[in-house]
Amino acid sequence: MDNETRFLTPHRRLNLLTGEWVLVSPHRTARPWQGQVEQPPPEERPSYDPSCYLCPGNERAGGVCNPDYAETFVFDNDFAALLPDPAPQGGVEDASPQSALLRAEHERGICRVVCFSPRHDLTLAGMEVEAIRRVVDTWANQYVELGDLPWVRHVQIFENRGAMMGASNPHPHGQIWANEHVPNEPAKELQQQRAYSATHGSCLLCDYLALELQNGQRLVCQNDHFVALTPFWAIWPFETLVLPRAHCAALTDLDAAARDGLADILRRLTRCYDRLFQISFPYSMGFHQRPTDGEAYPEWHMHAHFYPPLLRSATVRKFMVGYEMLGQPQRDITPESAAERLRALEVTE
């Protein structure tokens, strides 16, 4: 059975970055849907919303007024999930010293918000490359600033786009969380990249990207510095992976031309998403970069994940429930067919 035929029947694929399997069931794409139907958010928004706590000059929930910013704007999250305070005496580590079954550790961190633009009505897809480049520079500067703190080991840059992905405000913004410890997902990726390098003497994602460029089936868009593709092991229906062509471990490794290339690929990819179902496409997106403890991490290859929830239309989403929560991730449409649909919507300008 050749690969094309094999991929039309139920099969599982190995995620090289996590070491975990995903079940692919292409024959389920024809199943009827009588489940939850989402209501697409209204597309028309003003360029300035006086009730928005992220717009320039407006008051945030904590009482602080935003400056009249003209480009990007960064501030400490008023409702941070992590706090920078050291572990207190008698903290969680001492909560149950008699049992190895009840383990807890203090976790320090800093949470920040990055407003991409002063305009309330924009998204990355609607911004010019020059404006996205300023966002890229802001991300890189924050990675350095937070990563230079002696107790920070990991800086997670991410964006939740759209109410469907939990965004509490439509103003174009993302977040940055700096952790005392490396979180679960990048820790798994570090282990896999390190094991591959030890076995093969090369970079896992460099080798994988070379294979994808040769194959071509899962490519979505590309330029001289970056490639966006649907990974072979994708879990979400229209999941994509953004990879630099040259080996690098962090945004700070990118020169000016490569940063321009990243801004360009982000704009092109998000525009493909918006054209797919003719809506402002929801997603969670984030960069995985080397830990910030001062070690070299030569095996680490920087990349960005895009996880969009929509399945077959603007109103039908993919749910991770049942088998996915109790067994393993499962998807219906193949990554190859998802890439083909996204690639067909690319318009270079």
The other form holds:
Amino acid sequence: MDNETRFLTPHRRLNLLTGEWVLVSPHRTARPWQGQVEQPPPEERPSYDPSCYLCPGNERAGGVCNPDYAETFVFDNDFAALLPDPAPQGGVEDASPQSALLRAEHERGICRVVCFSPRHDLTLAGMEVEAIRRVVDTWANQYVELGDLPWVRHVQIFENRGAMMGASNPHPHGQIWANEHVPNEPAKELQQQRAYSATHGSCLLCDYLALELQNGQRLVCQNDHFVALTPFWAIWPFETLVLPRAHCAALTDLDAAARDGLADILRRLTRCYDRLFQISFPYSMGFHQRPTDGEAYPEWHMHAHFYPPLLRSATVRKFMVGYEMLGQPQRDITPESAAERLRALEVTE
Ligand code: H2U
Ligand code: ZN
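Having displayed the form predicted alone, please output the structure of the form predicted together with 5,6-dihydrouridine-5'-monophosphate.
Every component of the complex follows; first up is the chain already shown.
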């Protein structure tokens, strides 16, 4: 059986980064849909919205006013999910019974919001490369500033884009959560990357990228420094992985040319996404970088994940329910056909 035939029947694929399986059911894409249909987001937005809490000069919750910023702007989240205070006496740890069955630990953290641009009407896809490069620099600076705090072991940079992903505001922005413990997803990736490099003596994602560049089927777009592809084990219909060609563990390892390369690939990829269903494409995206506890992490290969919820049109989303909640993730269209569709939307300007 050749590859093409094998991938037409139900099968499971191993996510090398998490060690978890995903079911692929390519024969199911023709099924009828009578379920929930999402509203496409309204397209026209003003460049300044007086009621937006992220626009320059406007007041945020709690009465603080944003400065009249011209590029990027970072502030501490007014509704932070985590607080930087160390464990108080009589807090969670003291209060929780010392039992293997009931575990709770104090968690310190800092949550910030990053405005990508003063322009309310832009998105990463609509910004110029130079402006996205300033966002890349801001992310890198925040990674250093927060990661250098002695108790911060992990810095998660992410963006929830679009109301469908729960973004509270269309103004281009992302978030950063820095905390005391490495969260679940990067912890799985650390274990997998370590195990691979212990067995093979090389980097998991360097080897994987080399294979994908040779194979070509899952590539979406690329430049001299970065490659965007639909990973073999993708869960979300149009999920992508953005990888630096050179082995590096954090945004701070990227030189000026590589940072420009990242800005370029983010712009090209998000523009492909927007063209797919002719809408400003919703997604959650974020970077996985080496933990910041001061260890070396030579096996860690920095990357970004894009997880878009849409399945077959601007209004039909994929739900992670039923078997996916109780068994394991499942997808219908193959990552190969998703890559083919996204790749065809690349416009070189
Ligand atoms: P999301 O769109 O991804 O939800 O991010 C917006 C964040 O902005 C959200 O976490 C914060 C919310 O807590 N926020 C402020 O910090 N100040 C405000 O005045 C409103 C919203
Ligand atoms: Zn705004």
